[in-house]
Structures are given as structure tokens and as C-alpha cells.
Amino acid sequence: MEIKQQRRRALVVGLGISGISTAVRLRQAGWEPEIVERAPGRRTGGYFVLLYEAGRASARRLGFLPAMPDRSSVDRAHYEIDRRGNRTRVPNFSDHPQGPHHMLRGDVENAAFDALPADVKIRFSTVPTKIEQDADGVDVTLQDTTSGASTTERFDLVVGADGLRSTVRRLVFGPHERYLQRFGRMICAFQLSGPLPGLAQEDGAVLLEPNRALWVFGFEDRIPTVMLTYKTDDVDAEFTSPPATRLREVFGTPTGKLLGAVLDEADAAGKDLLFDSAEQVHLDSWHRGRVVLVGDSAWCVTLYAGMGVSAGLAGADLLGTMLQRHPDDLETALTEWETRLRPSVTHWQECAGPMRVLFNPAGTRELLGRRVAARGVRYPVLGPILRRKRTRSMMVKNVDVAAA
């Protein structure tokens, strides 16, 4: 009689892009993943993301790249605007070298979720409250936040994919303050309910002012999304007022039609509005024993770097590959996973500083320099120089880090 080998159990904490992708890859690698999620259900809404080749290659191997639409369009217009309604056409993200795909965060998450086997168990309103491990497994105490009931279960592996302020990281690696590096910037992103005044639905726009900026990301077949970002001297104080109230205080008056319409939309966005500080995570190691962190929990490159989704997919993909390669040696698998992935992640984190100038210039000098760089790419002599510089700074490490 044939005896089937029991699958090893993995607990994945977090039902975002990194968590779902990790569960998909673990199942491919012969594991039995289970997912717990703090929220009572799947997230709605979304915002603009870029998907580079590193992410596309991983999504292809994970099996859901065809379900992720590329919403890029070289024909869409992109404008720099001011509060008086003046606008100048400038290059957009479609002009970026090596052509990242444009999409919504929800496009990636939905594609990954649809690829998740139907028998993968998902528990909502559930959080880990205690994690203890030994050489043979991990005991995790899970609490149902609705009923308050707790159970302790044993797993062979725990994956923390629960975001910037990861509960898994806090329980196993220590307080957030040890690992978070603040940029002194706030980011607010959400999807609009309709096109903005003066812009076609597919058009993009940017309003740049010292230490604050508004970005509009247009799509031909979807309502635009927006991002507002600004400098702050006290990150903690930013969370003492409702986000929409804080945005109005920061951007002031008169707003002009377009900014005014965006702020009105923020008032109504509710829970679908992302409002958070720009921070990176820096750890000497992304794994400890049988617990491993992926995505923002481990490295968080920030929205400024533009590589968050790609890094999350690559990390999930490569993790499964290394577990397959070393099925009986978890420590070696996790060590080789990190050794291979870390150089690229470090580079992407380093790119966040220069890219922050693109999204949120700190003062008049940075603002003028950013405008010269953005508009100069179309000049016959200056353009090739600027394009080569941008390619070297951002894309040199955009390789398929998860390839077998």
C-alpha cells in the first residue's frame, strides 16, 4: 500500500500580495499553507503600482501573470499643473526605460488570490499573539479578534507577510523601533470615484510644490488613482487627526479646482484611503529559526522606490524555490533565499532616496532640479544623458533574482 507523505504546514500571516503569493508558491513546493488575516475580509480599493521585469518573471512562474492587465499607454497625456489651472505636458511613467507595466494594487492581489488553491484555509479577524519555536516546529497562539477565543497550533514554518508594522516581526524579532527607518514623509493614496475636472480619465498629472505634491495616475479603462505626499517633522503627530483633515491643513488654500476635487474625494474615501508614513525596514536577517519575513515586513522599499510589488513577488517566488531545493534543510533554504535576494532588495531600498526627489521635492532647489531632469529627457543632447543616468540608478539591479 502506498503511503502518502504528509505535507508540512506553513502559517502565512497577512492576506496581501506577498502573503497570497507566498501561499501560492508554498503549495507549488509541496507545503500546506494556511493564511490568517487581521481584517474581517479582503481589502477593497487600490492605488497605482508599477510592475518591473523582476516582478513579471515571478508572477509568470507563479502562474498568474496573464491575469494581471498592463494598463500602460504611451498615448495618454501627463501634465504638470499648478493651483491656477496652468499646465504643461511632461513625460510620464510610460517613458521610463525598460517599460514597467502600470496597474492597480488590486490587479495584482486579485490575480494572486484567484490562483490560490480553493482548499487553502483562510481565517479572517485572526492575529498571532504568541510565537514559540524549537528545532522541530513553531507553536503559534492565534486569537479570533471577533470572539476573543484563542487556540495554539503547531506549524513547520511561519511566514510574516503582515506589512510594515508586522506583528510577526514584533513577536519574534523585537519592537518596531529597532527596524523602522523613517523618511519624514507622509503618503496618502486612494482611488477616485470619477475623472477630475480638466483631465481626461486616462490623463495623468502632478502638482509639485516644495515639500508637498499631488499625483494623478490615469487609466484608459479605469477611474484614476491619486497619491498625495508631504514632508513632516513629527510623524507620530500626523495620526492624531483624520487623514482628510490633515491633508487640508497641509495643502492649504486656495486649492484650485483639481486639488480641491481631490481633497473632496479624500473626505469621502473612508477606509479605502491609505494614509501612512514612508518608512523602510532594515534587519540584519529576515529569518530566525523557523520564522521568516517577506515583503514589507522584511524590507519595505517604500512607494517612492516603485519596486514594492516586484520585490514582494520575487521574494515569495524565490522562497518556494529554495524550499524545494533544500526540502530537508530549512535553515539552508532560508539562508540561501536571503543571500540571493538581499543584494537586489538593498539596491531598491537605496533607490528610494533619489526617487523621493521625483515624487516629493524637499525645497526649491530640488524642485527645480527635478523639473530639469523630467523635462530634459526630450532634449536631443541632454535627453540621452539623463536617460542613461536614470537607467543606471534605478534599473541596474532589476534582474530576475528569483530565477532557478
Ligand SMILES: Cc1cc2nc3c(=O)[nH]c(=O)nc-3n(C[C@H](O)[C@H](O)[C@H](O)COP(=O)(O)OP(=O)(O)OC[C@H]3O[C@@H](n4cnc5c(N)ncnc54)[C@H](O)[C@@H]3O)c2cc1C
Contents of the next structure:
Amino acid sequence: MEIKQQRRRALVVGLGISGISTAVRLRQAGWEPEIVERAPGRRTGGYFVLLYEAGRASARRLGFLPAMPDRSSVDRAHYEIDRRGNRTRVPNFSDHPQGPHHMLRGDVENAAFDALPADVKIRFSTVPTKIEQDADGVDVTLQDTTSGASTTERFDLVVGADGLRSTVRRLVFGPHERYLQRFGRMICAFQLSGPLPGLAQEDGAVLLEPNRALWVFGFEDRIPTVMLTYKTDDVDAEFTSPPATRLREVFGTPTGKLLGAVLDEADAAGKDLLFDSAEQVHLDSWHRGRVVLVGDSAWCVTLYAGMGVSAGLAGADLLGTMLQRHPDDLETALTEWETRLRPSVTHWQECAGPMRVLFNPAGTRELLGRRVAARGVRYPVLGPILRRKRTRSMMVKNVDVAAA
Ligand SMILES: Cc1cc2nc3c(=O)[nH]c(=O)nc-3n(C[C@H](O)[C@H](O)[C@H](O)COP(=O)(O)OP(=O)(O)OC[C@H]3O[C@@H](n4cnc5c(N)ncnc54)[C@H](O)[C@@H]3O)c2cc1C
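Could I have the structure of this protein in the form predicted in complex with the ligand, to go alongside the form predicted on its own above?
Below, the chain from earlier opens the complete complex, with every other chain and molecule after it.
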């Protein structure tokens, strides 16, 4: 497939981390990216994310690493708590030399957005409704969801960076059911309006019970965010009542002070509350002709892997590198991009299962095993074994997978 050199026009669908980063990188590679976003404006805030070197290296090359704050607090404590108010100090799962940086999803989005050249066209309230391609280009019908008006435009490349339930994937690759794999877990995340009772602002906490968990993520310089996650046997039914109501049903009473305060905040959070099922995306190929998927739309690893942001940044970065390396051959560029990236993404997807036990143990046995793994780092014989295991997994996350 040849790429016309005079004007290489790319449509990026989705203004999340993967979409913005891809647009930044495409412009660096000499393309003319345009972005469409379903929402009427930019998102703000977001939840706690860990950023590993795999993502940091790409953000460095993309030019916006220095604009991403590391909100990790050196002095913070992390507690395992229960509903009666007892708490035990436990090692923080992400404490590690050269470990991940702590920030909000919005911190990454803002840094990437600020790096986007001002003349990159962004259309909000706009979605693709039809995508048809031939050997020379892609015709995309775009609908303005405010006016209902549609236009069809031609592009040299279409990048679907439109998240877990990607419209680009549905239109070009097929229905969601073919590619989504459910974890049987729900996730709810939001920002608090103030510190929680009995917990310093920078401290973290976890309440672990069979099949349900509450996480409080503290930051050095801002109010914590929280995540509640629980097991479900019927994902579809989870979306039939308001999220805050569902959380109260699942987490039950009496709540105790800290969980009670979190559930009160969930009642007040309204649309700022993220409530979704944990699902992975599995496709045999992330590109078809002139259409390529990047980020959660292609490979969603789930939050349990802690690598979705890093993978999105690395995917965007490497895509630009391959397009620069094969300026006249799109098929080769996309094939080499996927060949390089897929082993790491597959590994991160595989990590999500064991990591799910850390975040949301299923029953008493998993809960006990998880406690031993978390606290055992302090024991004389078990400690070095567990630390070696943790270092190995950290090394995988700290590899610059998109290095040229
Ligand atoms: C609670 C939680 C904690 C997490 N923790 C971590 C962590 O610690 N570390 C980590 O690396 N990752 C983490 N992740 C995962 C990470 O946040 C995601 O993998 C990453 O943000 C995905 O970015 P994306 O740009 O690919 O997709 P998204 O963020 O989903 O962005 C997609 C964009 O496309 C837009 N869109 C959707 N449909 C359309 C359409 N039809 N037309 C136009 N636009 C459309 C959406 O509005 C959105 O703006 C976590 C996720 C959650 C939920």
C-alpha cells in the first residue's frame, strides 16, 4: 500500500491518552492528524494511575514527560483496614526503587494535550458512523451528534483510539462480543472531595474482603482518589441500577467510618464517577488495510495490569517510528509495529489475572494468599523470594518497548 507523500492525512478517533499521543507522534512523523471525539469537550481529572518506564520512555520521546507530575509521596504509609476501624501498616504494592510514578489519568492527558500543535484540528461531539477503504484511502462518514449532520471525508490512515468499546473496531473488525473478554469484575473509581476520616491525605489504604475491595490512593500533593472493585456473576445486570445504589448493595452495612465516607462521596460524585466492567480486548491483528487500533481499543489490558497508559503511550510512539521508517509502505509499517509491540502487550495481558488477585481477591483462600504475598516481604526466608519475584515483574514493566 503506497502512501501519497504530498499530504498524508490521518484521522484519529478518540481524545484519550492513546489518541492524543498518536496525534502528537504522527505530526512529528510528518503526517497531518485530525482528531474526532464523541464527548462535547475535554475530560477533566480522572483516577489514580501508575506510570512505568515503558510509558515514561515514550512520553520522553514524545516530548511531554517533564510535564507529567510524579505525585508519589516518599513518606506515605499504606494500611490494610477493616470496617471496625482497625488498621495495619502494610508494604505498598508499588513501592520499588525505579518503580512507577503515581499520577492521575488526567495528568497524562493534559501533558499530551499541551504537546499537541495548536493547528491540529479537533472536532468534539463527532463520531464515525461508516468506514470504507480501498487501496488508495479510507472514506469515513463523520456525524456531528449535536446537529445530526454527517459528512464523508477521505483519509490516508484511520487510527481507532476510542477505548474499550471502540466504534472504529466495531465498524471495521466486527462486533464487540467477538473481541471482549470479561473478567467478571466491576470497577468504580472517582476523586474524593477531601481527605477521609482517620487517614492522612498522602496515605493509602485498602479494605479487602472476599470478592470486594476498596482502595484509597494517596498523593503527596492532592486529595486521594478511590477505587471500589467487586466480583459479579452478571455483568449486564450491573448496569441496570445507578452505580452508587449498586455499590451500597454490594458493600452492605454496617460500613464503618471510612467505607461509609467513601460511599457517601459516591452518592455525590454523579457523572464524575467511573463505573464499568473489567474486560480485555483480544484481536488477532490490530490493523486492517489503512485502519489501525491503538490503546484500549486494540488490547485493553485492564486496570489490574497497571499498564494501559504505558501501553497506549508506547503504541503511539512506536507507530510514528514505523511510519517514518517505511514512509512509502503502510502495510509494512503497521506489520512491523505490531510485531514489535505484541509480545509485551500479550505479557501485560497475562499479568492481569495474577494481579487481579492483588486488587480483588475472590475468596478466603485468595485473600490469605494475597496477605502472605503482600506482607511476606518482611519475613526472613520468604521476603527475599518475594522481592526477587517483584523485581522481575518490575523489570518487565520498566522495559522501553518502543525504543527505535
Ligand atoms: C480505575 C482504573 C485504574 C487504572 N489504573 C491504571 C494504572 O495504574 N496504570 C495504567 O497504565 N493504566 C491504568 N488504567 C488503564 C488506563 O487508564 C487505560 O488503559 C488508558 O487510559 C486507555 O486510554 P485510551 O486513550 O486507549 O482509551 P480511553 O481513555 O478510553 O479514551 C478513548 C477516548 O475515545 C473517545 N471515544 C469513544 N468512542 C468514541 C467514538 N465513537 N467517537 C469518537 N470518540 C470516541 C472517548 O470519549 C475517550 O475520550 C486504569 C484504568 C482504570 C479504569
